[in-house]
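The chain below stands alone and is given as structure tokens, in the form predicted alone.
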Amino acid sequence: MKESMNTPRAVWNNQFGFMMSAAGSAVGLGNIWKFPYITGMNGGGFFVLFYLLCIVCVALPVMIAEIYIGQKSRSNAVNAFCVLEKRPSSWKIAGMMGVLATILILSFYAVVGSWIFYFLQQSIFGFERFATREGVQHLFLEMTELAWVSFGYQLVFILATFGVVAAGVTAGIERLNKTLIPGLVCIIVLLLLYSSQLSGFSQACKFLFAFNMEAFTAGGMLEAVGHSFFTVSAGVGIMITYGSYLRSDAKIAPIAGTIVIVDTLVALASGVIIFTIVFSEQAAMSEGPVLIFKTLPLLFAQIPGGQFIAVMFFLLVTFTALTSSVSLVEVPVAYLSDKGMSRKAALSSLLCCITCLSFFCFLSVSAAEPLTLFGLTVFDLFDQLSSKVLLPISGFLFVLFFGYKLKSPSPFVELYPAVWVRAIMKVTTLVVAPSAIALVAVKLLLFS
């Protein structure tokens, strides 16, 4: 299907619009309730470094093809294939995997935002319910038991995200991106001198950057890889969308780098955060919505000006899920628009489709008797089909499509003028990235 001509293709405003926007998309609910606890159960600075090196020889050389694929092709993550083979291209069947993986996260994702939404709102409203244990489990209850309240605040997740999208590429994404990653970092600063005034500052330092060698395993350096993989929005074509609409001017390798040190921040900051509070009120370690919705929310109370921190940390994850969901939702609405759906009816087609899926997700975990498919919950379902089996197929094909297919003009030899780099990077490339993906998509479906 060739492209849609009947309006110019959208062009960000500048680099800095980009980099915002691509690192909006990579820093995500991953950086909070995931990463901080796995590195600390995995060797702490051991696994930092690992993981480090998993970024410049996995997640950097993904991010780099996706987005050199969408600059170069100037089309959605579907066609973007057939455009740069110049006829039709079985490789888009990767592609249409990515286009479906962001419709099924998106489903639960919503689910998520609801809990994010109303938590938000109780910091602001209802902090004193933070304050015991039952009060706490019993906001959590009504997010999964009232059905008014969850799924109230799931529209008002999906509607938001949508909104944004609705607005376009640079008034809608690019502005909101401006807007909220340097407000997110701002964030990130100021829970970070708070923290450090708290007892526990120097025990989480510890937890997270010591070397402990005896817990640093081999199932440790997969989970680095796995991370290091998902946390740069790597295999659902987000990157070969946000690159086609990139100047071609534009140096791919350099921004590519910027994003993933923004990333890597973010995530190192939060766990910081995170387990400086942790470790100074003596609480269990938890990870995902245990921490985000249970622990935290309690540890808020017992600390000097809680409420003030619960608003910030709150608003620190409302940002980090708005703007990965916006990305989400831009896949498919460009794939749409492009095979000459008009960008209106393509947003209005996949609300209905979202709304329709996140329901069915709200009901596997928010109905007396759950909803399930195949043994599992929608809501589990969705997120490892996606998780498991389309984003690491995807993206294994994404960057064999880039390293193997992609002769003339040599991709490497223009995105890297030093001869060097251009030798580590095409290692890196077709072999480390390729292999290190397929480990982790056996591991993912065979051992978890």
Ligand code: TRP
The other form holds:
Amino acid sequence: MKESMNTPRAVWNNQFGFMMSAAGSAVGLGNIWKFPYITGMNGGGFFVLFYLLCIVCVALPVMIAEIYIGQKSRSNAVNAFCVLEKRPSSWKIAGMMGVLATILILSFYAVVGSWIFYFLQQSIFGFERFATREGVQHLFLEMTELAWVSFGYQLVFILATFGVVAAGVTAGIERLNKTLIPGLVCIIVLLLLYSSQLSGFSQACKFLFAFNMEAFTAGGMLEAVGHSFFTVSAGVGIMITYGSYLRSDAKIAPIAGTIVIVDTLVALASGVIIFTIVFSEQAAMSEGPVLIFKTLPLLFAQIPGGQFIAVMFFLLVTFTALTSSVSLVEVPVAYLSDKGMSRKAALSSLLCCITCLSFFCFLSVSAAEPLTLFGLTVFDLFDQLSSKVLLPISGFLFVLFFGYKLKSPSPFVELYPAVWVRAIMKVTTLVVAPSAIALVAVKLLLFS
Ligand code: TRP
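Return one more block: the form predicted together with the ligand, after the form predicted alone shown previously.
Shown next: the complete complex, the earlier chain at its head.
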């Protein structure tokens, strides 16, 4: 339980650096490949409004709870609970589940990362292959069949991620995010301007923001709660870890507010861009890898200036994947180095572990005989175990610890000087967020 005394704890150069790094973790594939789809399927306008409510009532309280735990304890996602309770605490199990989740997520994220790299490369050098359905189909197959090539891309993705984290919290993670997140915003604005010139733009806006009550169901509401929680990368201890590098006088509430606003704007903009492209070509909407690697490439080949747009789009996806995976690595690295391991040793052992695990994920999606465990491919098993089991449980415990265990001084008094804000945040943190997360967890475990 001892904190390592070798080096003083890193501190972000400024609040902007922290904000960009946290936004880099939050803005991810979920914003691009999931949000537009679930919004479209659940009737647009009402879903968006309800989603915004979930962002304020569920995502924001959990995010503030995690950052606060990190900032106050100045420790990693596991040890933070013991520091705050001033004794060995069983709450650290929540942090351990978070650390385990980061390792599982990283392992399959690397596979997706390799697909993204491959499509970025193809949009530059093999764009003519996007022109036909067969061409795109073939590209996707080739990527999984050209085993060594795609494993090579996977290694590049892993090494790039670890390389950034190895450079350190400020010189690596902060610098990367301060560069890539403004770059990502520029690309989004460019794509938004471009899509406003396409024929499907107004139809897309209407579809996303018009109020269609019939399509908005109880299932959609749960989907909104679950996604709001997932989109801010809650429940893995990233915000605890990043929060532990925050200066003790930094004001958490406005910072967290800005991060969720950036995340929400990126999701809404992605929705407009993707629906515009889909509607302009009268194509069918899809989600996940199918949207990014099958539907969109075909459409890029049809629209004017498509190659440039394709390159920009895959660059955008590359940025979001890299900034998210960097945040994932920092959680176990901070844990191991606080335990007394040197950062170098922590990084090397994690690098070996992730390379091996991600190799199994890779085998499970590309080998002729997919590697399965409990009836699922290793890739799906890691995905489901983390997103359906570990994330909701630890997110739930983080917010309970923050709300019910931290008493003197009261975090609510410290965080929310305005009495009415404090009253609202007390209700959302103590009642709304934990019950909403519990509902989603039950639904995920029992019904999907
Ligand atoms: N927030 C990411 C997204 O919106 C997904 C995500 C969830 C994530 N948990 C994470 C990313 C942990 C990195 C680390 O796509």
